[in-house]
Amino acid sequence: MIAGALLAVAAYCPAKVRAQSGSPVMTVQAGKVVSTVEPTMWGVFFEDINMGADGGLYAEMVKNRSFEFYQPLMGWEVRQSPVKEGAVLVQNRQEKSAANPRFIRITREANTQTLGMVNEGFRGMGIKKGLRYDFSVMYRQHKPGLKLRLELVSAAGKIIGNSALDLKETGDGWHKANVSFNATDSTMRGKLAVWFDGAGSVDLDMISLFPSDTWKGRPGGMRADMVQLLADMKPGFIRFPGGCIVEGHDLSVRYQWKKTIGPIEDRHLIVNRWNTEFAHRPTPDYYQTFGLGFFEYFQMAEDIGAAPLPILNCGMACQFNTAEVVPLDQLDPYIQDALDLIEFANGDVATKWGGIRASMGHPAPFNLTMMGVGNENWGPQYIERLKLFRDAIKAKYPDFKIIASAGTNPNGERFDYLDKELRAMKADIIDEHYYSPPSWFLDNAGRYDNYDRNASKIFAGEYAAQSDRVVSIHNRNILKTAIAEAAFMTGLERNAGVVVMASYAPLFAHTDGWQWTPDLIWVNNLQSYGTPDYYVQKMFSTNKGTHVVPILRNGNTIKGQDSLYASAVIDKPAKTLLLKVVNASSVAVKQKIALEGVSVAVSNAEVATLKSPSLQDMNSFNAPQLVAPVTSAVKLKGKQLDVELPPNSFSVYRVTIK
């Protein structure tokens, strides 16, 4: 994710094209394979921005459950009457438990006060009627006798779920207690109240509440609706954990994967770098608990059939912030982290890190084949660090693929320097990013037509058309941006011999907690929906194919002539010809499509079309599929399709072949 403001957006007005039956024929040369399509071609990019993890994908409902925020009681309200000094104390173990030093000590004398704590959740708690909720807490009793009384409270103050929990274990050690109960009503912005009855003194930590309907029913897992939207895309890869959080504002808050695995209570919370990044969207309560850590990322990738693509810090903090770097003679721990991650993902259970993976419940390897070194880093300082990573990784794992950063922009002095240096290094894959106006995407559908097929491959790692301007609160996921991205993606697909991966960014945004827009999927505490841009990504990724074939008009590739854009692939195992056509004009176009070099097995083709009356149309929680693909049949006349391309539309044609 680009952390600084970039180019201003110029408004784009598509040229009008008169609908006519005599327009040039589109010819698909289905018998002429141009290149293969990598299984990883279309994937997803995840970063914990916009409350994407905590408060989003990670289903934990309690904010600041371990009291490790800069303000230890942020998210909590202590309620007591009368007030007794010392009834609630924040304790700090410091170096005795560096990963999780703080806890609270509760002391109550019998029948002398009302004492409780209320957690507000992440912009409230989304509670569903009839659903089971699982509460847990770690505790250590000094003076037994306290009982926990739990209440789910609606936004209107109504109790909509309750239970009680006895703390039975005593002694100096920490214990875990849990209880489950059902909600009797629904609310978008509920709260959790923990009341203390009886008399006694107890230490509490890791106060937690999860819904039972997590992805695959895993305790302490992820929101099922959000993961399902990803699974429905059938992505070829998932890139994680970012994004600029890989770098951190400075190196002290960089992402360190080893601190995100193992027991949840031992994972080291840090501030999220998007906490105060933008003055227009301050989020002082945004932290990373790492309940969604590297093990869970790998597991999710496996669940949805996507190749894992981790990105690691290369010894550089975000260059838009501090530009802090690790001296080259002190880079070894960073490089060792990369080597250890490969062992964690792939190593035998007898190895140190493979054994840790197995101890977390996954003895089989995750089959990691690639890794990004650095995120949007640039300059000579990046190249010299990248070379050290490359040499160490390739020495131990010669076939392992390393993805290198091409910086923040798709052109300019930074890009030109990196492109030259990375190609001289024979980099495996170069990660290019583009956050630009819709006109840029339309104009660059042929960007990769002349790239060297035998040189470094390309990862279109982050892209999104900006409806207003980059880093603007007015950017929207409208049909206009989706159509421009679809046009650009036909160029990526046509050049699959060069472009081996592509992903939109950012992925998720919480409607009450976002920092950056536009975003692919929007969520609140109870709902989620895909944008028009999401449906474009899904239409490409679920119609990926295995081999690129030419689709021509007047003998030329179709990349903007008469505002049309097109690409074609064959899915050989499925015996399907897949045609993707964008009409970026404001009027319908009647078009003949001739199929050459192939035998057709059916009399009707299937077409899915994304369109809407206005380029400004967008989806919402009230109308989540206002702009969504509609599927219909189109008759084949021998080996020809006579179609009408709606204005401002993206269509995918599926033809069964012999």
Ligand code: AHR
Contents of the next structure:
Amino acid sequence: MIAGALLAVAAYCPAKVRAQSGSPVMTVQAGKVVSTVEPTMWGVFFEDINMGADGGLYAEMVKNRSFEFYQPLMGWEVRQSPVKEGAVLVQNRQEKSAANPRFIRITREANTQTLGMVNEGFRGMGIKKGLRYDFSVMYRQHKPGLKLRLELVSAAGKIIGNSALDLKETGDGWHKANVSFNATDSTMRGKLAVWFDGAGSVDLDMISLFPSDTWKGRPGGMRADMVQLLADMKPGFIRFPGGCIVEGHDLSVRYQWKKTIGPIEDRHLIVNRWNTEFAHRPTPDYYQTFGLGFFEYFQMAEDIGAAPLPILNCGMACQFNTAEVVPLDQLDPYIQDALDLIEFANGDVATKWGGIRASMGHPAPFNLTMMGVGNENWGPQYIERLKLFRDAIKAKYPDFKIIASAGTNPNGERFDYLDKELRAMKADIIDEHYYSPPSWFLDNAGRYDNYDRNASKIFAGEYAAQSDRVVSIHNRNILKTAIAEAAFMTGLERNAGVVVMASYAPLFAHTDGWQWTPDLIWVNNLQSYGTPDYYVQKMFSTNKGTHVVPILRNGNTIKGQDSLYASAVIDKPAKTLLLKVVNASSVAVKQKIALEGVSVAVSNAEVATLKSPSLQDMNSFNAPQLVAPVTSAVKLKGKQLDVELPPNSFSVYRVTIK
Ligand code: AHR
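In place of the form predicted alone, output the structure of the form predicted together with the ligand.
Next comes the full complex, and the chain you just saw is listed first.
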């Protein structure tokens, strides 16, 4: 306790400054281009974990809108008085509609009965005063006479919006009805009540409520604040849909892209694999409705200028769960899914899958150039399946890039086996993952310095510094993890000749519905904020540059000596030299940075610095930018920068060059 208190005091002592005299100068050799930087270099990893899609990015507010959860009325509360047996009846038309078998039949015989259903949303519904909400429902009437009365109800029980809906059509077919209305107040955890007035009987399905302020105002779309945080990063790619969710707990619940496109009511909902994964974080109401499916994914990537990077199941379920594999002689449908996805993304509208894309509103291709086959799969069973995928894909699309899994860890027996096999196969790109303590990231800034430039390229496909340990609920997104990642990323950037892509994981977490920490962006029903780790990612991706140049200290690459880390790139079209410097020590460092081989255009450089008094500092809904970069000007002395690197800081210097 006492030791802890002393440490805390030490963290807030005025910073010491390491003496400048004798401190080696950093030299940027701006005339010596080492490699190009791929436009894809810094991207994002999306997975429906932590309520990332349903209850998160996908803006649907009604939970279990189609009654397909394991418990058909989960999320719904039936209100009736007096109780009439069969007034709300769950029906199953499995034989006629395998994708969406259930619906409910509402029967109200007497005008005197109170009958309604209240939906609790995803940990409540975030409702904003003055905003328009769009309600819709699919219905079929046998005994017309019922009318729907809608109420938005605040956490305190106040009605903060209401409307009514007449159901006009009758007969055997299903119809859609909708109505829009404004909220009169805000609430973080509201509910939707659907009351039934009149007398009659009606079948209901796909009961839905969306806010009107979705990304680009698209009906049934994405949460705009969350997409905006991604757009602000200007990511080079979006990896999708994961992650372990690709593999599934078993093969029956693997991710199948074909079930995520087309009319929303025909998308086959499945249980989310994170529903039961962690006994310490059970989420029994976590399902995948696929409202954010592959079409919406491609569209979002296009919207924000990111290359799509889908990851497909390779015929293996998660090896931490059932570890099922598809027999090799039955792998064809899986391979066909991969080929068809390429056609769905890129094919002419006259092709089967290109035509489906066009029918969904996007005749132009999405320009898919790469895909991952398998996520964190390992062993000979993976290699033999991967080879069959590779042969089929390359036969049809010789230039298409295939990303292969290097398993769950960046070292050890499994990694060594895969690395050897994949290199022997001349794999295009190898997907390495690291979930490790901050010290690992600091120690591994030189990991790629000696990787062969003329062999397989590397995708740092999932990584995050763990402040406690992997899958611990105590992991936090703090300055310490962000600085360690920034240090490591200077190593990725320095080695952009071999590392062609990188993405932090996971991306989103809902504060009331997460399973895994740490995460890049935290949200609740109304707000979202970026962590210090988010700002590190953003500082790299918005200062990507086009060409790597050396930055040296005493003639050596800077990868941890005196706790300093650095990399340098030039953005040729923008005529800017970009220097990234991490000081991972607890003292400020006075540093001279000499710029060689370049003419400086203006005498002021700009610096953005991420720092905070304590390594434990983190952002929150109340202080979303407590740890965020602050930009200032630095005067150049001819071709030299004299700077002070604050303790535990990450700085990006931007110098305009001729
Ligand atoms: O990012 C969370 C999980 O970590 C991913 O689903 C999986 O690929 C990795 O093990």
